[in-house]
Ligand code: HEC
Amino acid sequence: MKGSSKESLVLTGLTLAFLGLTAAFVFDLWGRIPARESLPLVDASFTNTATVRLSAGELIRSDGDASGLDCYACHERGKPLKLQFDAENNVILSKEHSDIVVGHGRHKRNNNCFNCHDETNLEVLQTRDGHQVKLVDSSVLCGSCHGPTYRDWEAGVHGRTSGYWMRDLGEIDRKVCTSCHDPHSPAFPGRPPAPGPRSLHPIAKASIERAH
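Using the sequence just given, produce the structure of the chain by itself, in the form predicted on its own.
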């Protein structure tokens, strides 16, 4: 057989083979691949990086509306403020403070406002040993009772710290205790768990099952 005849035979065979493959795809001889299932979007609450609340210190430093923190807009400066308690030793709050839920500590041992607020100067806080603390430094007050947790917070183990680990590259941003915990009722609220990992697409899953 001459070379030209062999070449023609090979080309004819390849042509027929490609035509056969084309027909197979056109007439879907091997079955059509099912469409992939679209993945639902994750609830934005699970990807949001903002803290659950805005601390008084952050509000003050950001020049936000801190008028609600001005105690002497309502209370008389220099006049001692007396607390009232009900028969069960719960502090009676005025209607202006009806949004506050007092639940700091167990067995009602810390339901006295003046355990944290300075009764002689409502613009500052006070530690257990009587030292005054500014609102922007409220974590120092928390540390006067919660020492181990406060030390963990200082080390960056507890709470949220962002920024640069290498201080020469930039500053860090360490959120204060009240960025996450309500100071009047600090127990962290429960939340539903984030969704688990998505299972494999049906095609890939079936392929893995066949392989095993």
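Structure of the form predicted together with the ligand, please, following the form predicted on its own?
Keep in mind that what follows is only the chain, not its partners or any molecules around it.
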């Protein structure tokens, strides 16, 4: 019959076409999509949200080694300390305090220990206007010399604020100055920038690479 021979012709044609395709795939005629390049993970230091140091308060709360804060474990109460200075007017540090790096201000303007520590009671700090504050409340001390930065910090535009904006839901968490600045050498060293974005799209990727 005419109809059935036409049908078998179509079927044979289709079978041949599919066999051809199979052969093309098996022998990899058009090549394969290249495997996706694996993206190197960004250095963990760029995604770490911890502050650069632990303040005295955080050290105590986290059960860290706070023995260095216990001044009278070594010092004698009532015995005045005499600071020694070298020819360049730097404080000569004793062996016990050799871990302290002193460098507050570009011209070493604030290197004298007793600009901040109370010489009559080492356990506390003394603000410029003569108020005593605890070692863990040092932000007030910083504020007594760095008024504008302190007011920025109180307003939440310097430093780091987290926690709750709606105070009735929970506490606001404002990192204290010494969570970021070492009181003895507060300047921030320069940091390498984090790598730029990586686009998977070949054209966008090429333009990012051109920009570098």
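For clarity, every value in this text was computed on a predicted model and none was experimentally measured. Heads up, when I say rigid core I mean the largest set of C-alphas that superpose within 1.5 Å between the two forms. Positions refer to the first chain, counted from 1.
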**Prompt:** By the 2 angstroms cut-off, has the C-alpha of D43 moved between the two forms once the rigid core is superposed?
**Reply:** no
